Every structure is written in structure tokens, then in C-alpha cells.
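One chain follows as C-alpha cells, the form predicted alone.
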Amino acid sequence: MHDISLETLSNWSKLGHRTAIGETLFLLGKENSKVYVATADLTPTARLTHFLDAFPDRFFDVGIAEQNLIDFTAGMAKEGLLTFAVGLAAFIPMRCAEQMRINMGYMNLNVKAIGIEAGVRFGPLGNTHFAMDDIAVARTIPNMTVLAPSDPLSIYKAVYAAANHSGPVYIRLTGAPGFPILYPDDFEFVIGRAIEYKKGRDIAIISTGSVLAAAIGAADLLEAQGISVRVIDMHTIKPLDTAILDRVFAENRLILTVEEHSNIGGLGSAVAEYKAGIDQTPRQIICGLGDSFKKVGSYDFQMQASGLTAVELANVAMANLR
């Protein structure tokens, strides 16, 4: 692995998740000659090129045919070889569920899926181009990790993670250009093993992908008011860290989780099926996009339209201590 500057994850920030993807994929390629990467036209969109230049050789662009892309890229995996498979996150795992469930899953391959502008980053494109619901396909299919990294470095350590874990995998990738540094120096980043962000007795908000930012906002706006905020780095989904939430369970008062993703099948409903077997444990609130397709608006819209950020956060929070 390298180390990553603070003006290189300042720049990687500043133009957005898919520099971010594109240039550790990247550094990734430069280390393994085994890495080869795929896409479904989306070679400059996903800030590829700088990958094909270097080595055109393991690049392919397979056009619009995602499905194609998770085939193909499985044969490659089934020939030993470490395939990333690059495509918008409505149309992975959606459109090609079932060639991740069959390819990816059920033959249980080396094949590292990421859906880039997952949520509702396209705003103005409407619903057609979010991506609500693909934590809830993802996490469905057996042998599946699913990792939803928050920011510019989360994104490098947990491209690198995957590339160390055998077997498939989906990353989500959501935020606009612009999204925060949350972790500026260098951290450990473990599949399945949470991050505490920030300590706290009363409530408990967990989060993953790049909206932490709202969370952790939210916490400061609630400690301000005395109440002590813990906040949790969720970007494993799937494996749960169930450790963490035990001790959640134990300590805590109240639980928001956070996501940029439908109420049903994401973050929130991992907690709740963990929580549903062990008595006496806090009241949790999910904080999601809701279930409902969505207006054509910015992104700034889409977050505010669905109470996603700090001051509605820390309010629904506020609404619901008791």
C-alpha cells in the first residue's frame, strides 16, 4: 500500500468518489500485474483512462452490458486472476443480479463488483440512475462482502481490502465531488470490523458511505445540547460487525442508523434483523431514503428531501430520546 497524501485525498475530494476509485485502482494495477479491470462504458466517466494507459493490456471495456461485464469478468477471475468490475450502482447489482448471484456468489469467485454514484447522487437524472436498493440485492447473495467506504481514503483502504479478501465483492461508492475528508491520516481499515468514530453513552448513530459526514455532523449539533453522541463507521455491511452493535446494545439509549439507501433491505434493516434476537435492547430509527421513488432534484435536494442531513438528523434524534 502507499501512503496517500493529505493533498492527494484533498484533490481526490474535490473531484469525487470516481477519481478516488479510479486513481487507487490504479496504484492497485501498479503493484499487481494480476489486477485487471472491466467496465460497462464508463472508461473516462469513472476516471479510467489514467488505468488504460498504463495497462492497456488488462483493460476492457465491454460497452453497455453489465451483464456481460460480470460474466466476463468471472471467466477472467476463474483463470486466477483479480478482476475488478466497474459500472453505475443502478444498473450493479440490479441489472445484473442474477450473474452476481450465480458468477459472483454461488461459484463463489475473486470478482470485485463497484457500483460508482450509488444513492441518489444523479439527481436530475431521476430514478432511472439511483441506486436505493442495491445494498438489499448485494447483501442477499450468499459468500457476498459488501463494503461501503465514507470518504477519499476509506475508498483507497477498502479497494485495497478487497483486493486482499478471497472472494466476491461489492462496493458502493456514493458522495458528490466536494465530499468531506473524514479521516485525513492514515487508520485501519478491517472487512467486517466497524470503526468508532467518536465515543458516547446516549445515543448511538450508525452510519456508512460518505454520508458519516451528516452523522458526525449531527453528533456535534447534539453534544452542544449535552447529550453524548457515539458514532460508528458501519462500512462493512455485510459481514455486520455484531461485536460493535453488543456493545451499542449495552451501552447506548437510542439507535439512528444512517444511509443513503431505501429503509428496506440496506443498513438498517442488518441491524434490526441482528437486534430482532437479543432482549431488552435500545429503540432503533432508521434514516434512509425512505420507500418511495423520488422527485428530479439536485443532490443537495434529494439529501434534504429525505432528512439526511445533520440538523434533521439531530433532530429525529432529539424527537426520539427518551
Given for the second form:
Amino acid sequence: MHDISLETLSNWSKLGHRTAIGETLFLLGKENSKVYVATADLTPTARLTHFLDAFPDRFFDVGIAEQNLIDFTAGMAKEGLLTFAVGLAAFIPMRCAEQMRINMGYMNLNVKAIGIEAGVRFGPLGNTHFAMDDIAVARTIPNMTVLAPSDPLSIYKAVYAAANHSGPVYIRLTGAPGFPILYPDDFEFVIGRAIEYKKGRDIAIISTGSVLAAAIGAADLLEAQGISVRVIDMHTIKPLDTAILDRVFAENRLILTVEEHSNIGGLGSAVAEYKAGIDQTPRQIICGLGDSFKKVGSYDFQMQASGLTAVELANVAMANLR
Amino acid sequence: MNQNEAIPFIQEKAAAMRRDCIEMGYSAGNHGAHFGPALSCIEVVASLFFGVMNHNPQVPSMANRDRFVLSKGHACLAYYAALVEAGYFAREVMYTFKHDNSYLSGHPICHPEYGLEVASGSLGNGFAVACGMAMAGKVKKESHNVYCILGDGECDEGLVWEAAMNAAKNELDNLIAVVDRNSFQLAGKTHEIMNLNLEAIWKAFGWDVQMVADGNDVQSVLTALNEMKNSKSGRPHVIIAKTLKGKGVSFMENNLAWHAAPLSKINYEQAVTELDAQQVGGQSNA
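The form predicted together with the partner chain is what I need now, so please give it after the form predicted alone.
Expanding to the full complex; the earlier chain stays at the top.
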């Protein structure tokens, strides 16, 4: 249950995932006085001003220092505080991968690391500010839970689920201003349990993050041509929901994994790793950002160039359905 | 115990710890051990565990315990020796150092029941975590201190300075760091590899700095630690303790070859003979 109105969700949708995360942390902080937030110079960027103004004693800015952001929050977590570390996904986890490995992984400390602006939304800023590899880095760390919510309400739900989960979590956030509401109604968000967004027999599109909207769009296009498409929101990349994958392997003829992430090491890889050990599974097409640095360009340009649009995903599905 | 009574007690513990380091390192066989960087900081570790810190081996996770983080985790022999002498784990455990399935790895793991607070050895990391622990102490209005030992070579790591500036910003005067200034790092002398004016740099980062000319002299170390322990200056504290790498074993002293190496039977016997001859009152704790 939650008390987020549709009006609030619409506002978060309009303003993008930064507002969703900033406001969610504020709401969580209001409910739970044991919640602490630290950031690396992203207070306005991650819309944390509301939290800072309301709870200045529970807010820390470590400066532009992502390695220390993780260690500082890890030290607080070691002493029993519930700490959220918020940074740009371009730098969390890549810049502080080792700090995450030792403190969140090896010591299993209860740090919740949040990477905003994952993927290629910073298109015009160039590749230094893209996070095409963050899932790959985070999910190779033992003990780490990796979440990628898809819309305003699922961001809220993911943060609350992370807060209630004992252990380290990395949450990657995508979704530009205007990212659509995919969950207008309350729903259950359980870490490690994917959501079957839509049932279907022929193709299964398994998506993670806000690109779910394109996956749903592709499903609609395919359905219009008489192809039955199952859509799965794999909001938890680790631990992977293998039970739902078992059903997909048994019931669908083609799998598309869809992610705003490198084709190497992300959701597609996670699904393929599991699939590799099972006989007679359907073919899988990994639809991601490929394995290349990108030309500069708008977010729409980036998604178009990588084929992460409803039309392109539907085309890939059609071309591969036998 | 006042300071005058404490000094011979700590000296005795330090002597026993040095002997433990040799026993542990020798039991690691061909895996070898980081003897030099452990032996240099023995007096600092002994002073903390047996003269300064509030802790209880019977209740390792006691809420109001002072926290100890060995950021220069490769010096774990000194840490394990203190824990053995304090009674955190049995002496037999000591002889499992670096053995299969042992809790005593070449860099400390996080194992609170053994008094092992933080997994360390990735340089810079333990110190930065210690800063977060000190922050938590402030936030929770707890009265304990956080003590952390860094290597002088470790101060090359950028993360040390990310954490140092943040500790000063947050006025963590419950944090007392000690830099084990033994003037060597893995590949050579610190002044040849990266010549840092540690006193000036730590001061510039907003820390209270105290120089200890002989970090292997218990009285000097204890005096500095007690002074900083009681200081509420609003600034974090660092003691830069000039020490002797490999202190106590003649062939290891100031000898980079003993930064990390296996100990042969002949060398073991020589080390033991020398250390036993140095024992306070001629007593052996082996």
C-alpha cells in the first residue's frame, strides 16, 4: 500500500526520475527517522533539497568524491544506520566499484546505493556521463541486490523495498522527464519477483528499467499483427526471478531482453547465463546499447540509434520469429 | 591504571605481540607474511588495546566499545597478536594464519566475534569506513572513539584525502588516526616513491596533527594518544608516528626485503632468540 496520489505520480512522470527519487527519499525520511541520505554534490540534481531542508541532521554531502561516498555511508551502515548513497550512475558503481565490492559485497553492509541518470539519457553530454555498464559491475559483486524500476510508482516501491531489505542494494534509475506512468494503480513490488505486465504466448519481451514503455509499445504493435506477446518487467536483475524464466522457456517461442545498458553483462547476459544450463529453450535476442561508445545526440537520438524504440523492437521480434 | 603503571604493562604486551607475529608468520610457511609493516606498529597497537581503548573481549560487540580499524590491513599480524593477547580468540587459532579455511587471512576480514571490526587491506578503504563509523558515533551521540591506523605509503591513495576532508568538515573529533611512518612502502622508500610532507598535508586538510618522534616508544605513543583521546577540538586527530620498519628483529629492521616474505627455520630461530632476549624481565610469553 502507498499514499501517492495519481496527481503526484503524474508530476513525477512529467519531471522525471530525479524528482521521483528525491521526493521518495523525502517521504521515506519523514516516515523513518533512521533513514540517512548522503550524496556526492548532487543535492539539487537528485532533487534532494526537500530532504535536506526537512532533515539537515540526516543529510550529508561528501563533495565530488564517489569512492568516499560509498565508504562513508558504509561506515554509518556498519554502526546500524540505514543509509542511502546517491550519485550519478556514470560514477556509481564504476568509479567506486571497489568500495562497493568490499563494503557492500564482502562486508555485506546495509548500504543502498542509487545511481541516477543511468543509460544514455545524458546523450548530449557525451560518453563520460553515460552509464552503460553499471548493471554489469554491480551484479558481479556477491551479496548485491540490483534493482531497475521502470516508472514513478515503481521507483517509489523499489526504494521502500530496498529500505526494508537487509543488505546492500544498487538501484539504477532511468526515465527522462515525461517518462510514462506504467503502474497507475497500486501493485506489489517484491525484490526478486518479476512482474508479468502482460500475458502472451508467442514472444516474451523481458525488460528492465524505464525502457519497459518501449517494450510495451512493441508488444502493442506486434499484437496488432496477430502476434501474442508476453511482457515481463524484470525490475530485479539480481537475484534474477528464475521461476518466471522457467515459465517463459516452457511457454514462449522467442525471447527479447530489453535494457538501456550494454549488451554485455546486463539483463540479457543474466537471462542468457541462466538459460545456458537448460535444454531446449527459445532463442534469445539481446536488445541493448550494443558494445560501443556513442555519438553525441539527444536521448531520443540515442535510443533510436540503439534500436530501443517500440517500432525497432517490434521489427527485431518480427524478423526473428519463426 | 595510571600512565606510569600502564607503560610497563603495555611494553610487556608489545613484546609478547612481537613474538606472536613471528609465530604466526612462521606458521604461514611459504605463504610468508608482512613482517616489516606489522612489527613497526606494535607499540601503537599495543598502546591502543592495552592502555587506551575501552573494549571487552568477552563482549566483542559491546555497544560503547571504542572502535579499531587497521586500515593498513597488510599489518594484520600486529592486529591478530593484540586480539590473541587480549583474549578475543584462543592461541591455537593464531597458528591457523593463512591456512585453508582460517579466519585469519593475510588481510583482515570482518568478523566481529573475533574483534575484527572491518575488512581492510585495500588501502584507503578502512580509513574512509572508519570516518563513516565516527560520523555514526556523532549522529547517535555516543561517547566512544574510533581509532584507525594507516600506513605512510597508504597516504598515496586519493581516497584517504577524500575521507580526510570530509572528516574535518564534519568535525569528527571522536576520530583518532595514527600514521605508521615507517618510511617504506612495497617497492621502496616512501620519500623516493612519493615524497609527502605528511604533517603539512594533514594540517592543510584541517586535522589536529601530533608528531611522535619515536613511535616505538610506548610512553611517547601513549602520551599522544591520551592527549588526543580527550581533546574535543572539533577537529579529527592524527598522530604521525615515526617508527622502525621490522622493529625488534635485527635482520628485518629497515630492510625492505622483509616487507613481506616467508620465514625460514633459521631466520625464525634467530628472530625468536633475539625477541626472547629483549623480553621485559627476561620472561618469554611464547
